[in-house]
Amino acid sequence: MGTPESTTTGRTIRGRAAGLTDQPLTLLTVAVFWTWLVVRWTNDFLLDGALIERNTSFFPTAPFESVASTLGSLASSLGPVGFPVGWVAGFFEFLAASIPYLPQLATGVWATILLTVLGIALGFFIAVPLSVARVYGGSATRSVALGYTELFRGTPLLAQLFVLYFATPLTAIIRELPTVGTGFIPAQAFWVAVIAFMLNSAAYQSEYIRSALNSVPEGQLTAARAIGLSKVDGIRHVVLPQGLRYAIPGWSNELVYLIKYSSLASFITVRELFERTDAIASETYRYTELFVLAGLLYLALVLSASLLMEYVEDRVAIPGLGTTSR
């Protein structure tokens, strides 16, 4: 029989694992979503439409239109009591109207994912030095780190996008780079958006990490110095590995925020999911169907990000370090 501490730790770890596996419907939804995306991208980008013509949906609309028509007629014949059947008919009408635009929106999802992943990943490499400077730096470095953080957290991301795109030479510089705007490589507006998201995300991530570093007992760094490590090595090898684990919940929030904030890139002509949805809706006047469909795609991306971060948190967890029962 284990000690109370080991028993509690065992319950904690099992609880963390259950958080990932006790969501079969969510897991199934995410699996279907990513299977469709990967097959779609493979067909359109790698195989150049070998499986099915590009911008042509994998799913025919005729069966959904037929079901919608049948249920609509049934709802009309039932009179006032037929409204539940009418709702179901409306759902099939929504599917029939939305399916033809899935291929174009899948291309927008690709841009949204790239913006999000590059923004948060590149921002991390700025955030770590900023957070370390705030916690362990001298007065000058703390002031610089604080100034950066407050500047980018205190101004709207949309304003930052506009300044970088319209008021700096970034656009002209990136446009002249080779391969930009060809094949898989997005055009210059995309890369300006990545830079804006990187700078903005770094400010928020630095605060998550700073809070996490403050959660590590001061004695950890003292002990590292006592065994001969320098201050920098103690922070790198002892404090950061613990602190970054505490910061994972904050990163989960930042990843979700960036997925949704990526829609702001449409204001500088980046053709991500929101921009493509708006463009198609302006041509077809199917605003309701298309924006509901876009919302569902954003929701699938957020669910994917949440499950990914839960998995990462579980994989890097150390028994007894920052664990809580669920």
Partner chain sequence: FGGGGGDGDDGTTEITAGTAPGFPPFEMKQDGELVGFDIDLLEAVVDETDYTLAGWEEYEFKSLIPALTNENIDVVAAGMSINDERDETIDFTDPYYSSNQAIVVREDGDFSPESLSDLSGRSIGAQKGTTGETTVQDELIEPGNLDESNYNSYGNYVLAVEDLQNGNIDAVVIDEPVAQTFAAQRPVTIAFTYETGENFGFGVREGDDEFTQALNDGLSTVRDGSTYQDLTNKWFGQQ
Contents of the next structure:
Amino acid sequence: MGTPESTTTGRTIRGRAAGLTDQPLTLLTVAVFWTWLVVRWTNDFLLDGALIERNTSFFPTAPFESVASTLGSLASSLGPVGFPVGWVAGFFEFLAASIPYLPQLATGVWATILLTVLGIALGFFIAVPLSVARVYGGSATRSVALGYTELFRGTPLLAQLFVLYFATPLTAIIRELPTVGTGFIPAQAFWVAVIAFMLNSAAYQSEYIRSALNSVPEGQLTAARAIGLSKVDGIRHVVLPQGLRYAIPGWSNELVYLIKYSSLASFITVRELFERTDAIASETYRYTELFVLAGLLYLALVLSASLLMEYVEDRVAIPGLGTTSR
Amino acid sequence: MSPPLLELDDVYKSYGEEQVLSGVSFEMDAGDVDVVIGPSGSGKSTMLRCVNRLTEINGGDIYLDGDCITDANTDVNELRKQVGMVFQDFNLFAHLTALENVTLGLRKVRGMDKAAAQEKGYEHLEQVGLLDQADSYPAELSGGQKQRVGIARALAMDPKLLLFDEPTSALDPELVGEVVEVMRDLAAEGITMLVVSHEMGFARSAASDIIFLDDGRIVEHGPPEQLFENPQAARTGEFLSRLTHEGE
Amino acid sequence: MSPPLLELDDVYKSYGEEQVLSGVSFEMDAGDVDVVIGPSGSGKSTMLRCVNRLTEINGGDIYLDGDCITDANTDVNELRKQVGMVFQDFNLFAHLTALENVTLGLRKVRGMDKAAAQEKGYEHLEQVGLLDQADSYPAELSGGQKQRVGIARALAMDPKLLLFDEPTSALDPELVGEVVEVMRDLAAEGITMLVVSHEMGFARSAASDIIFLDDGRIVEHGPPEQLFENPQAARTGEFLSRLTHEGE
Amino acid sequence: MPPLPLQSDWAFVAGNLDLLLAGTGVTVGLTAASILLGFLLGFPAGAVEVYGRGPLKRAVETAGVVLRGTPLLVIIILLFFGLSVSSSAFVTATIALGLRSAAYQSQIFRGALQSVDEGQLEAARAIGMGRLQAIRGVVVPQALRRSVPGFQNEFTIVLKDTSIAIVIGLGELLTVGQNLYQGGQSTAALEIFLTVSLIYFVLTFVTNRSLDYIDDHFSIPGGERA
Amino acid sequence: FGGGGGDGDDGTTEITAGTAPGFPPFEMKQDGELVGFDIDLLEAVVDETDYTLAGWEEYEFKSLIPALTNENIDVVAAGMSINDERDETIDFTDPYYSSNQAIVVREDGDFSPESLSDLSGRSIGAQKGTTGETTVQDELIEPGNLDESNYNSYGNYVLAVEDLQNGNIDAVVIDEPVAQTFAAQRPVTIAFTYETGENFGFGVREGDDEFTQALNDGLSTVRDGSTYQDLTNKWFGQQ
Ligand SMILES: Nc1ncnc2c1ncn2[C@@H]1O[C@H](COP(=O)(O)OP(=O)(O)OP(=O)(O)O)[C@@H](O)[C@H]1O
Ligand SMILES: Nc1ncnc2c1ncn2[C@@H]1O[C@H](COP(=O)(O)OP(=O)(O)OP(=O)(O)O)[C@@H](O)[C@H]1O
Ligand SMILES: [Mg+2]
Ligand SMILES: [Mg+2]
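Alright, leaving the form predicted alone aside, put up the form predicted in complex with the partner chain.
The next block holds the full complex; its first chain is the one shown before.
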């Protein structure tokens, strides 16, 4: 009987989950990040700048600048031992320089999140049938699914965006739809990007789900069939609920990838985080500060995603499942 | 006279080149408990899987309650409701609790509502002595408990016939007893069972007939006393002596 | 008089809160075959693992051939060359052939050259009757054959003592015979073995002593005749009757 | 389907195929160098995550989280313009792509190492092999075989990400393609994108099938496939 | 290369130039060769100085300034207009070309604006980091004549014109010579030009005064002779 194994693996899983959640610093960072975002969005989108004018930062730059200069002069007066103080001064300088750009970046973050979430969620609905077709389909459905996957994984996402945006009538169709491009419903380019991410991430997601389905022991479907469930019902009620749980780690990776690849949407003028950063940088030439800042925002998004997936994994965890996948 | 509950008539089955069953014929009446024994690879599991059509046969016919179940137009899902199966390695649905394992078929196959299915589920868990474990997940159960959930799951569909494929061989020696006891109770309740098993204690005390399968053929078939005390075929005696290890 | 080959002296072992071994003491002489029995979770595997230090003990001492092997400065790799282990689920190196499984230790641990290691490897495969399967990979072997490779792999290191952890319980009833026969041959050759097993046939015919472990304590320890025919402790009798199933 | 808004100009693409192939050469070189660097760093990092402990393990894990969480563009710009690790764009791009890939490869190998049954390591220790020796001789050979599918994914991603190197002045396939339609001689953007996609596709397909072939060749007879 | 250059064989100092192809007729790739007005002009100018041009490096337009300050290159010749923001980070030579912005619309469209104010409420495109973008920002968005969401910024003007043809935007703001090339090749037309008084200059590192002076001297020599006129005819002459 597997008692010793299951206790140890159970412990590893919990240990891993504790990895991020146990770090108060991470939790704090993520909490501050989201509080700022939500207040910012509420002010800019919903209250129409009622709290503070749009594009004006919540935080004054002056205190940071003065701290930076005070520390800077302190550092130089200390001579060689002032090195750490100088470093802190540099940090405050960085903060002061970054503050004016935060509001614009926050709107970019909104588009990035929306793109990622819609892309991965819609892609999921294509990925599940694709992976089921790969594992359980006949040879025809299998090769169609394989062809789809190879096509979308084998060609650059940039090229997919280009073809969808410039070489298909998609934009013409979408821009005629009611409400597109009005209020905070983004314009056609955004929706083309969502479609591209959906199609592309469906290919990657289907691979993760496929290998998870493969790791569900064959006996599970046999047992389902043996109590009279049809093949489709057996897959739906028995194989998928287990397989999707196994797929969570791989699926989390895909989410992280998509957060970062959403920056490619700037190529077709979508004003997401990267596009905003790039636009401000090409105006102000503060490339290093802005890209570091954008990097930090992406990192905060990635950390949030990891925390969220950890939480999901924990919520849907079932004793003994997903812990002994191989 | 009513027809036999189960009849295999000259059943042939091969996987590719390999002939696994070669003309297997036997009958069982309602209430019978037949135990199938035989060396590894002799086709025991395959024979069971043919009966609920988890695999298709290549020749011959199988009748359940007088109806031929091996035509192309038999509804296999309908058939499987009538023929329950208990697996060697349990195959409990790993993402469902013991109760949910038992009720899944009731709800999705029988279309019962949740309350009714649960009531029936509890009943069958009680029958196998597992009421306390209703909310445990498979990974939280011991082997013997898992197998008893497997039995409850099959029983819940009210099958005419229960198939058991080596239900105790994945269990620790000490846990075998639990499961054998439940099977013995079922036999006493008159449930028809076809059991692949090398548990000689159970075979001796509960079997109506023993079927000895070797290389896809029935070598000997008869009541336990006859097979154990006075085997007709030399191969049967040889196999039985090997099985009990004491002879070595 | 020479010291006992293996001596456990008041060994304690716990995993966190859980006390697994509570004051286990016994001795074995060279050439002895001791069989350990006991219910699941009683600490049998843990006891074996303490002997070759796959796990560390919390109290007491273990002596091999008079040397205390549980000091901090014992070279565990050196110790493990002298104490071979055969696992319940074989643990053959999946990427190596039967021969390579046997020679890996000879080459990497003993530092033998390839030709010499192979010669010795073939010798031990022959000893377990597997010369024909030398080039097969584990996945191509039956359970009984896998276990025999496992035994050859352990024998090849010329250990003073061989540990077996339920070497037959992952095997089909018919395959058990093969492995039991090899073990019986080893016993006849005078190899010292400490065996966790519930194969009563083997225990009766080959064991010098039976050790009955329950809840981390040795409840009874004596020659097989005594334990089987005339157990001193009530718990022993109860356990033995449960083990043979016939009683139920 | 309405007429394509772009003029068809396949002849222009054909005439510039040699340039595209030269760009492909840069792509292939950069991918190979980066994947190799990623492997050399990522494999030990994966092993440290599984078998290591203490500060080393924490350091490797943290570096991994940071590298995986930061967009490649940011890494590459910081390495070139910020830290100036090398004045060669090729070297810098290789380091950036290689470091990032190492962070991902470490996860692939971590998973593969963990998927090798614990009993394998235990059995190796039981015949007296040292811990390192057992990991190297028994666990690693099995884990490497199991990491092929993940490695294929990673290769595909690195291959396509090489195009980011243009921000530090290293032009590969995609840049060459963009230069073609931005060169004022033709506006055959769609044709160029389709051709570039086809080249990427062929590279991915050929490499992945070759890896499959190698995998088959080294697969353990009768063993289940990962 | 880089690092202000080493000494050449003949005792002169070597410099490396940087550009961002894809901006015809100023700089572009033809048959794999870097060509264009800026390329010829800078080479002519450097010939007049004591420096020698070791070679060209190609970057994205927006990486040019970081590459310059980071000493990967010593001079930028990329149709870069002189403006205050850039001047804070780098220095410029004297102007070598004045460019006005052209407002390009669809040839067959019914939209024919005559001044910047006609653009308000429409969607407008420009190439990221160019004077066209600055014009849109400063003249339309800042005064509140254009909502920011109606401005699309493209990595390259070819894509902007492509999107103009697709109907996703109504006008593109680009440098006049570039617009002329387009009007000749595509079904687009110049609606009007906007006088920015923009000047292109070569970018050099802040404080590299000796080098800047040398380039300025070279530039005036080239302008005084016939070379400058020849190059203008060669690259802008077709229209
Ligand atoms: N799906 C299959 N494909 C091909 N051959 C199969 C398949 N299933 C079983 N076989 C072969 O059919 C033969 C009979 O197998 P079966 O499982 O029925 O034997 P068994 O009597 O149940 O043996 P055991 O006691 O080992 O369970 C074996 O030789 C086996 O290899
Ligand atoms: N690595 C471990 N960590 C924590 N507890 C453990 C570990 N290994 C074993 N145990 C616990 O120690 C006790 C004894 O386990 P052990 O495996 O020695 O029993 P056993 O007698 O071999 O049982 P079985 O017959 O089931 O193999 C059990 O309660 C088990 O849960
Ligand atoms: Mg079977
Ligand atoms: Mg054990």
